[in-house]
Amino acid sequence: MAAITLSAITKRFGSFDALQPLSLEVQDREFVALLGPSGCGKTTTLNILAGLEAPTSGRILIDGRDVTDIPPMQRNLAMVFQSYALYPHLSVRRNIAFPLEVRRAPRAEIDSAVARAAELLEITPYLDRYPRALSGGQRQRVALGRALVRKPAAFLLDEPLSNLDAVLRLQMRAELSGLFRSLGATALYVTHDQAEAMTMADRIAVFAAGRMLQFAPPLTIYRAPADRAVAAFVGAPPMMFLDGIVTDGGAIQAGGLTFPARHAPLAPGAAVTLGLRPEDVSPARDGPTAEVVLVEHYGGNQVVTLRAGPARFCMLSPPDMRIEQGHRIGVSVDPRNLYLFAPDTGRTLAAPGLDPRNETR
């Protein structure tokens, strides 16, 4: 496997800056997720690394070797596409073998590599079938098998599970995680699905509008987001934001509620944006009250939307707790779980897990 370095990479299409200066170091045998909404630059980053797009500026290094101007075939990277990109006229066996056949590898080596990949991915019974006779999950395994036989320096995966149904995605997510860990493979995985990134990656690079906002381990991304944009993108249900004012006693007044903030870094009277994750809000008999606007049941829990003055926020509660729409209930928030953001820049001022040593902005 290999370490990968992107140094000050940019990409411009005409007058549009698709990728602003990006520097990213992926360690050997590390699984890195590139996470963000559509059009944020994550697939462009993958294509530049693969050699499918040329950067406008910057350098690409694989194990210290500059490959910026080297053709894709000479970079020894394997790419797995969202669409699987299988050859419909070739059997599963021939699809997996194709990269080795192009290299004119010996037939015995090809047969052995195909057999190993098929066994690892549990598709041996389908080797003589054609792609049209396979399910989505089976096609994805074939695409992975074709990448595996190349023995690449690193794997590049562009939303490989997005075409699968919800149940199959969960299954394949677990299988992929186990596969890449057993291989000890270096991998970059593009996704807009935060659950995939949080559960599979060693580190996550969060993108927005062509910029990398933060590069850190999943828990750091979640509990110590670099700014409001990262905090808003990661979490389900998403974080709620309330406009607030710091009181003389150091608390935060937001909407119709007052929140004790043990780490408020601002002077009394200062404006601040308060962030609340639904799991950090809990019902309380003697706490400040809020009106129940909506109750949504999800089996294992229920999401309660609350209104206090002009502010709205959510709370997670047990599924058997009786909460009725239109009623008022008491709520409480542990001050240790409050997030504070600068209203003008969105920069994180305080968060439960904030530690500058654990994040890259």
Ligand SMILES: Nc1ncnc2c1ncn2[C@@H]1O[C@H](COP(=O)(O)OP(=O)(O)OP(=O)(O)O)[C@@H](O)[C@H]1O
The other form holds:
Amino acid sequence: MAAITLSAITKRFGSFDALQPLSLEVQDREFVALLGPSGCGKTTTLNILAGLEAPTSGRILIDGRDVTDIPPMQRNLAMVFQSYALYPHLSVRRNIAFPLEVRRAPRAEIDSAVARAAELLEITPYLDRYPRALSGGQRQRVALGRALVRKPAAFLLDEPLSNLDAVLRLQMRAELSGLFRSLGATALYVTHDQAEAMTMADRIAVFAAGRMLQFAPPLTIYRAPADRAVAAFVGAPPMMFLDGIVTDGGAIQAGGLTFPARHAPLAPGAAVTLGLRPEDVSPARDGPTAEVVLVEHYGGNQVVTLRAGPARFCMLSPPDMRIEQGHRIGVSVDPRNLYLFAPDTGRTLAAPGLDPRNETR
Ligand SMILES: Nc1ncnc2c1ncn2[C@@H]1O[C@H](COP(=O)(O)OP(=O)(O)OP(=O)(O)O)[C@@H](O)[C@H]1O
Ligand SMILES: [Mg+2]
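Return one more block: the form predicted together with this ligand, after the form predicted alone shown previously.
Zooming out: every chain and molecule, the one shown earlier first.
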């Protein structure tokens, strides 16, 4: 496997900047998720790495070797596409064998590589079927099998699970991370599903509009987001944002509620954006009250939408707790769990995962 470096990569399509200068270092054996909304440049990044698209500027290194001007086949990267791109007229066996047949590998080597990949992916019983006779999850494994037999320097995966139903997706998510860990594979995994990125990746690169906003381990992204956009993108239900003001005592007032805060001193009267994650808000008998706008039951818990003045936020509460729409309910938030952002730039001023002593910004 291999380390991958993207150095100041840009991509223009006509007059449109699809990628701002992007620098990213993926370590050998690392599983990195590229996470971001539709159109932010995830596929473009993979295509450039794979050599299917040339960067407008910048260099690509694989294990220190500059491959920017080297054709795709010689980069030895295996790409798995969202659509799987299987050959319908070839059996599963031949689909998996294809890259080795192109290389004119000896028959015995091909057979043993296919058998090994099929066993690993548990698709041995389907080797003589055609792709149309397979479920989505099975097809997805065939596409992976085809990538595996190449023994690539790294795997590039573009939303490989997005065609699967929710249950299969969850199952494959776990299987894929297990598989890549056991192979010790370097992988770049594109997804717009934050839960996939959070659960599978060693590090997540969060993208928006052609720019990388943050590159960090999942928990850092979650508890110490670089800015409001990153914070908004991870977490389900998502973080809610309230317009707030710093009080004379250093607490945060938002929507008529006062939240005691624990952060480096901010000037009294300063405007801040307060971010609340639903799981950080709890019901409290003697807390300030908010009106219950909506209660949604999810079986294991309920999501309660609350209104305080102009502000709305959500709370996660146990399923057996009776909370009625239209009533008022006391709430509290552990001061350590407040997120604060600069209203103009969106930059993070305070977050649970940031040491408050370092927050002298
Ligand atoms: N060949 C092209 N010509 C012009 N614009 C392009 C081309 N390919 C991509 N783009 C634009 O570049 C931007 C990034 O596209 P890209 O396919 O990388 O997005 P993405 O993050 O993979 O999105 P999605 O999650 O929808 O797959 C988009 O705005 C897209 O319209
Ligand atoms: Mg894409």
